[in-house]
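Single chain ahead, by itself, as structure tokens, in the form predicted on its own.
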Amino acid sequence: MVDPAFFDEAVSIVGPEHVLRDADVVAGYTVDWTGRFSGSSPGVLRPGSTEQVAALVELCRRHGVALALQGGATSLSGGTVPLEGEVVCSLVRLWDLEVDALSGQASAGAGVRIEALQSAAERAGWAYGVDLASRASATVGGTVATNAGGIRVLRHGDTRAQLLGVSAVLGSGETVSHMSGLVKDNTGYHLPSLLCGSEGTLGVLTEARLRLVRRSPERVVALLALRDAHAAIEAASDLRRGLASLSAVELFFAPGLALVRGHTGLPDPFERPHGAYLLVEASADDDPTTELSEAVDALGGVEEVAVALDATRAGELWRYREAHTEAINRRGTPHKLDVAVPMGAIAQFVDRVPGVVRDVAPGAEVWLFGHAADGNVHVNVTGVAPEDDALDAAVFELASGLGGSVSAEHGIGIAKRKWLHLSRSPAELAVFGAIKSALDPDGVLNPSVLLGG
């Protein structure tokens, strides 16, 4: 039970309009995007500056109140849910955004949407290297917290690769800020890398200094139909070696394509179903169509090709891949098991997953898609009760047994904390705990996430 005095003091810090107590309003902050994880909270706080965040963290330490941190509420692993009755701290008001065209960098508040950052970078003659289907709602703070990857990791790297500096309030109440944007700065521990991927368990990110990348204004998109996952992975590898302008390679399969078509009304891109599909994008200063065409002609196992001749058609082809998540959610509350496996094991993993799931959940439906060039496979399962995690264990153990990880880009959150030991050794977990104790000694930041439970 949170002392009413806590909220009285919070009002003095952020203002009465940013302390939400109405039960119906607060309920909207207590369920993750998938609907699988839900909790409860006595209230929501919406700070508007680093100073206000610092004051709230100190307030929490004095009152023994824990915070569940939220950005765009696009979490797919329950990482923003107040599972143990935490007070929610929403960072969406931290929306300051400034692009430095000379250095090719941006300073962005935690609440800045990725789509807004991309647009601002483009207006300044640059681009932001991280892109994902949830760009319209996902925030800088959330993508840093989970070290989000997305669809262009093969060209630009994940969020950690873009992160040059941070301003953050640690769980100790101290504010750390290193926002100069120096590309070379060998002065000890790199705190941005430590906070990136920590899922808000060490500090509250309030602002990030991000590198921008050069724009590649000309792009061409093609959808390749292949006989099976093995042919698709071989093709993806060949494209990485032979196509300099390659910027994205996305993998999906016939069941997912049919589901997306039913959800969106999109036409069938080919005359018949195929075993696997690769969505390929090439981008460069000059039109890369010829280069892509020659690279595709050299591939083995390609049965049909659909090429986008204009931006509208390119968007339609991308829709076949990016609409998977929303179409699956319409099917039912999914178990979203985001894993990574070595490139050489992807096809084997894809072949084995349906049988592994059927063994523990015979009535379940399995939907597979992912990022073919970086080993990330999104395993989505519907038709299973949200609380039934037997199939989660089976899929994670399969990925681990093939040398993979239980999380590629969605984070551990609540959904995967039971299986973190499959990817991290006891020594590593002990180091994690020591860092958590040092930076958040009172355990006020996201206590249910990652190491919690």
Given for the second form:
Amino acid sequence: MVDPAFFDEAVSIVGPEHVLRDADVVAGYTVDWTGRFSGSSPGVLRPGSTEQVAALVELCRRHGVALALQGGATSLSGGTVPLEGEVVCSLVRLWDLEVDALSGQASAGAGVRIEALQSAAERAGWAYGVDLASRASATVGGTVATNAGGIRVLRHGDTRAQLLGVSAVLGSGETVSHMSGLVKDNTGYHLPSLLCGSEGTLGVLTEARLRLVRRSPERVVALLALRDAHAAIEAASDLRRGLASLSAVELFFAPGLALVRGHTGLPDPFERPHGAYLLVEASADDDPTTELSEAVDALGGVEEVAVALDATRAGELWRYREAHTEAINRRGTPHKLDVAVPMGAIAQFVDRVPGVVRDVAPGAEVWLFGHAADGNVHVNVTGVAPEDDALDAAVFELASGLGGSVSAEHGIGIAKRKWLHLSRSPAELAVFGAIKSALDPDGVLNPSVLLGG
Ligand code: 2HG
Ligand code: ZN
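Moving on from the form predicted on its own, please list the structure of the form predicted together with ligand 2HG.
Shown next: the complete complex, the earlier chain at its head.
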């Protein structure tokens, strides 16, 4: 039970319109995007500056109140859910955005949407290197906190690779700010790297200094139908090696394609189903169509190819891949098991997952897709009760047994806390605990996430 005086003081910090107490409104902040995880909260705070965040963290420490941090609330591992009745702190009002065209960098508030950052970068003649299907909702704060990956990791790296500096309020109440954007700055511990991927357990990120990348204005998209997963992974590797303009290579399968077609009404891209599909994008200064066609011609195991000749068709081809998430959610509340597997083991993993799932959950439906060049498979399972996690364990153990990780790009959140030990040794977990105690000694930041539970 939170002391009413807590909310009175919160009002004096952020203003009455930014302290939400209406039960129906607050309820909207307590369920994750998939609908699998939910919690409860006595209220939502919406600070508008780093100073207000610092004052709120101080207030929490005094009252022994914990915060659940939220940006665009697109987490697919329950990372934004106030599982233990935390007060929600929404960072979406931190929307300052400044592009420094000279240095090719941007300073962006935690609440800036990725799509807005991408557009601002483009207007200044640059691009932002991270792109993901949830770009319209996902925020800078959330993507830094979870070290989001997405569809361009093969070209530009993950969010951590874009990060030059942060401003953050630590759980200790201290504000750390290192936003000069110096590309060379060898002065000790790299706090941005530590905070990136810490899932809001160490500090509240309020602003980030981000590297921008060169624009590649000419783009071509093709959909390849392949014999099977083995051929698809070989092809993805060959394309990475041989196609300099490769900017995305995404994997999916016939069941997912059929589901997406049912959901979107898009036509079948090919006359018959195939064993695996790769959505390939090349982008460069000059039209890369010829280069892409030659690279595709040299691949083995390709049964059919559809090339987009205009932007509308390119958007459609992308939709076959990007609409998987929404189509699956429409089918039923999914278990989302985002794993990474060494390249040499992906095809085997993909072949074995359906059997492993059906052994523990016979009525389950399995949907597989992912980022082929990153060894990142999104295992989605529908038709199983949200709380029945036997299949989660089976899939994580399979991935881990093949040398993989229980989280490729969605973080641990609340969904995978039980299986963190499959990817991290006792010694590593002890270091995690020591860092948590040092930076958030009272445990006021995201106590349910990552290390909690
Ligand atoms: C994607 O790659 C996202 O589209 C979502 O990471 C994955 O829905 C998923 O499981
Ligand atoms: Zn993904």
